[in-house]
Every structure is written in C-alpha cells, then in structure tokens.
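First comes one chain, alone, set out as structure tokens in the form predicted on its own.
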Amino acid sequence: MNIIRVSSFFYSPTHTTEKIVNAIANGAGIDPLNIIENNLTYPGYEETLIDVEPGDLVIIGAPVYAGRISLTAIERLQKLKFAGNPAVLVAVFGNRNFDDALIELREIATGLGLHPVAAAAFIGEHSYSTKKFPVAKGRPDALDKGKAKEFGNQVARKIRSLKSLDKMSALALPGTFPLPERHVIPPSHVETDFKKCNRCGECQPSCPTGAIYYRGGYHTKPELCTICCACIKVCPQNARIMMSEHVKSFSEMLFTTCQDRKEPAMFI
C-alpha cells in the first residue's frame, strides 16, 4: 500500500498532542504539502475540516485524562466518519500512566470506520503542572519529537509492506477490555483572580469549550470547564486559578510520585 497523503485529527488544548501528532506525520516521509491537519480543539472546528480521501493515512490524537481519552475529544471524534482508512492512534499523558486510553481510542477508531495499524502513548507536560509543582515540564521535548518522527517512519514502512488491511489481526494494546467504568473527577473549574488580571484576553480563545466569557472581566461557566488548564498555561499574569482543592492536592501528589522520566510506548 502506498501513502499519498496523511490526514491528522487531534484535540489538544495545551498543544502537547498537536506537537506529537505533527512529528509522527512528518516522519511518514511524504511531501509536507500532502499532510493535512484537522484541529478539533476549538469551537467552530467543523468549519475547517478537510475531507479524507480513500488512500489517506489517518492519525488520531487526544490527551489522557485520568487514564482515559478526554470526553470532549471523544464527542468530537465521534462526529467523524471514515471509509476503511489505515489509522495511527496517539494518546498523550502527563507522565503518570495512559492506562486504558489506547484501548478506548482503538474502539472509537474502529467504530468510525478506521483500521488501526499502530498506536503510541507519548508524554506531554501534565495539565496540572505548575511552577511550584512541575510534572513532565517542557515535554514533549526534542527527544520525544525525534522518537515520534521515527515512529511515523516505522508506521509508513509497515503500511507500504501491506497488501490489504482486511486480513490484519486486531491491534493488540495494553489495558483493560471491556473498558471499566470511567473514574469520576470531582467537579471543578478555573476562575479569574481579578486582582491580577489585566484583561488582556489571552484566556478566552484558548478555551476549547467556550467556557470563558467577558462581563466586566473574564468569568467561567463552571458546567463547561473541563479543567484542561489551557487558560492557566497562556495567562501572562498568572490570573487564572484552579478553584478545586482536590486538583491542587492531586497536583502535589503527581509532583511527588511522577518525577521519573517515562518514555513513549509504541505498538506496531
């Protein structure tokens, strides 16, 4: 099978998944003009989607929240449809564990009409990472991106060696199947410290669910906040603050228990 074009689809509030997916796509060894990016992160993403062609290699990427794929990513992915394209599955986790995320992504991709041929779990700076309690700070770094590019090259070689996708066995991945009940994260949201806020507006467009609105200052609709922490990362005044003590204590726990550098896990 030949790869003429790569179509990537990613949900990436803090841009870590985006960086890994792009590195994998670039490793496939095709003309950069034939790499199509579909960013599912922000409201209105439907208007920018580019149709997938029958021969495209599809890359699907999403972050891991509590050992599973982000619910917002799932909701947006499930609106897509494919026609038997080979697929690479990518989960990006914050140096703790990817648990059942790749299996969940495999089941989603298969349901969308894709043929998963490879999968990988890469590390990105944890959403809850702070200056005081950094977790996987700066990742994916150059080493991660290099491994992602090489993974893309390995996937391309595998696909070129295939005569047909129909006779491939199911992609074996670590985790629990059938999928267990999803871990429930206690309700929380991010809010603005108005004493620090200078109303620059950087937070509002960074929000993947449109939870931030302006009314005499920047406020948050708690029911829409997924605590992805994108707004915290982009705020130059450190004025966006986590309201949950549970998340704050969890951040400290991660800092204590997840300092050893973990490396990507790849499955072809």
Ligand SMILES: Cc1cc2nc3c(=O)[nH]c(=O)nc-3n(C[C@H](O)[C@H](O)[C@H](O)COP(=O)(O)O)c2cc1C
The other form holds:
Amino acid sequence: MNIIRVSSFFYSPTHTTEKIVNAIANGAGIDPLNIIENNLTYPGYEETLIDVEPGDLVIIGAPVYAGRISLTAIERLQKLKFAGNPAVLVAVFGNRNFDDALIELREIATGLGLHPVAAAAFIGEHSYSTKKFPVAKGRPDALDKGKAKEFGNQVARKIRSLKSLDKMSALALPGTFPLPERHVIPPSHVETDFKKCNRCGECQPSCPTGAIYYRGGYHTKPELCTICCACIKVCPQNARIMMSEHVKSFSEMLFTTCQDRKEPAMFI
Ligand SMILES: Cc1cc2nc3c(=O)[nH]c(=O)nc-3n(C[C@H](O)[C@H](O)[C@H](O)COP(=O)(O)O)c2cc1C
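Given the form predicted on its own above, produce the structure of the same protein in the form predicted together with the named molecule.
Whole complex next, starting from this chain.
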C-alpha cells in the first residue's frame, strides 16, 4: 500500500501528545508538505479540520486520564469519520501507567471507520507535575522523540509492505477487554490566585474547553474545567491554583511512586 499523506488528529492540552504525534508523522518518510495536522484541542477546532483522503495514513493521539483516553478527546474524536484508512494509535501518559487507554483508542478508531495497524504509549510530563513534586519533567525528551520518529518509520514500512488492510486481524494490545467501567475522577477545578495574577490573559486561550472567562479578573466555570492543567503550565505568575485537595495529595503520591523512568511501549 502506498502512503500519499499523513493526517494527524490529536487532543493535547499540555502539548506532550502533540510533540509525540508530530515526531511519529515526521518519521513516516513523507514530504513535510503532505503532513496534515488537525489539532482538536481548542474550541472552534472543527473549522480548521482538513478532509482525509483515501491515501492518507491517519495518526490519532490523546492523553491518558485515569488509565483511559481523556473524555474531551473521546467526545471530539467521535465526531470524525473515515473511510477505511490505516491508523496509528497514540496514547501519552504521565509515567504512571496507560492501563486500558490503547484498547479504548482501538475501539474508538475502529468505530470511526479506521483500520488500526500500530499503536504506542509514550510518556509526557505529568499534567500534575509541579516544581515541588516533578513527575516525568521535560518529557517527551530527545530520546522519546527519536523513538517516536523511528516508530513512525517502522509503521510506514509495514504499511508499504501490505497489499490490503481487509484481512488484518484486530491489533493485539495490553489492557482489559471488554473495557471495565471508567474510574470517575472526583470533580474539581483550577482557580486564580488574585494576589499573584497580573491579568496577562495567557490562561484563557490555553483552556481546551473555554472554561476561563474574564470578569474583572480571570475566573473558571467549574463545570467546564477538566483539570487538564494547561492554564497552570502557561501561567507566568504561578497564579492558577488547583482547588482539589485530592489532586494535591495525588500529585505528591505520584512524585513518590512514579520517579522511575518508564519507556514507550510500541505495538506493530
Ligand atoms: C485528569 C488527569 C488524569 C491523568 N491520569 C493519568 C494516568 O492514569 N496515568 C498516567 O500515567 N498519567 C495520567 N495523567 C497525566 C497525562 O496523561 C500526561 O501528563 C500527558 O502527557 C498529558 O498529555 P497532554 O500534554 O497531551 O495534555 C493524567 C492527567 C490528568 C490531567
């Protein structure tokens, strides 16, 4: 099978998934002009989507939340449709575990009309990582990106060696199938510390769900906040504060239990 273009679709509030998806796409050996990025992260993303063509290799990337694919990513992916393109599935996790995320992504991709041919779980700096409690700080690093590029190269070689996708069996992936009930993340949100905030406004466009609004200062609609931590990471004043005690103690627990460097897992 020939690959004419690579079309990627990713959701990535803190940009780690985006970096890995881009490295995989760059490894596929395609003219950079034929690598099409569809970023599903921000409100209004629908208006920038580029139609997928029959010769496209599709890459789907999303972060792991509580061992599964982020719900916002699922919601946005579910609106897409494909016509039998080969697909690479990418889950990015914060050095704890990706649990059932790749299986979930496989089921979603198959439902959208894709043929998953390969999958990978890469490591990104944990959304909850802080200066005091760093977890997977700075990842993906050069080593991760190199592995992602090489993975993209191997996937492209595999696809080019295939005559058709029709007789391929389902991609075997680690995790529990059928998928168990989702673990419910206790509701919480991020707020502004008005003593530190200088109203620069960096936080507002970083929010993937439009949860931040300005009324004399930047506030959060709690019901829209997914605690993705994008606003915390972009705030130059460290003025965006996690409200949940549960998340604060969880990030301390991650710091003590997830220091050993994990390596990407790839399935071709
Ligand atoms: C609500 C929430 C739940 C998370 N759950 C997990 C998890 O189960 N395992 C893990 O290793 N990392 C977990 N993470 C960390 C993210 O998967 C990781 O930081 C990822 O790199 C974020 O991707 P992004 O940069 O594309 O937003 C979680 C992050 C958030 C915000």
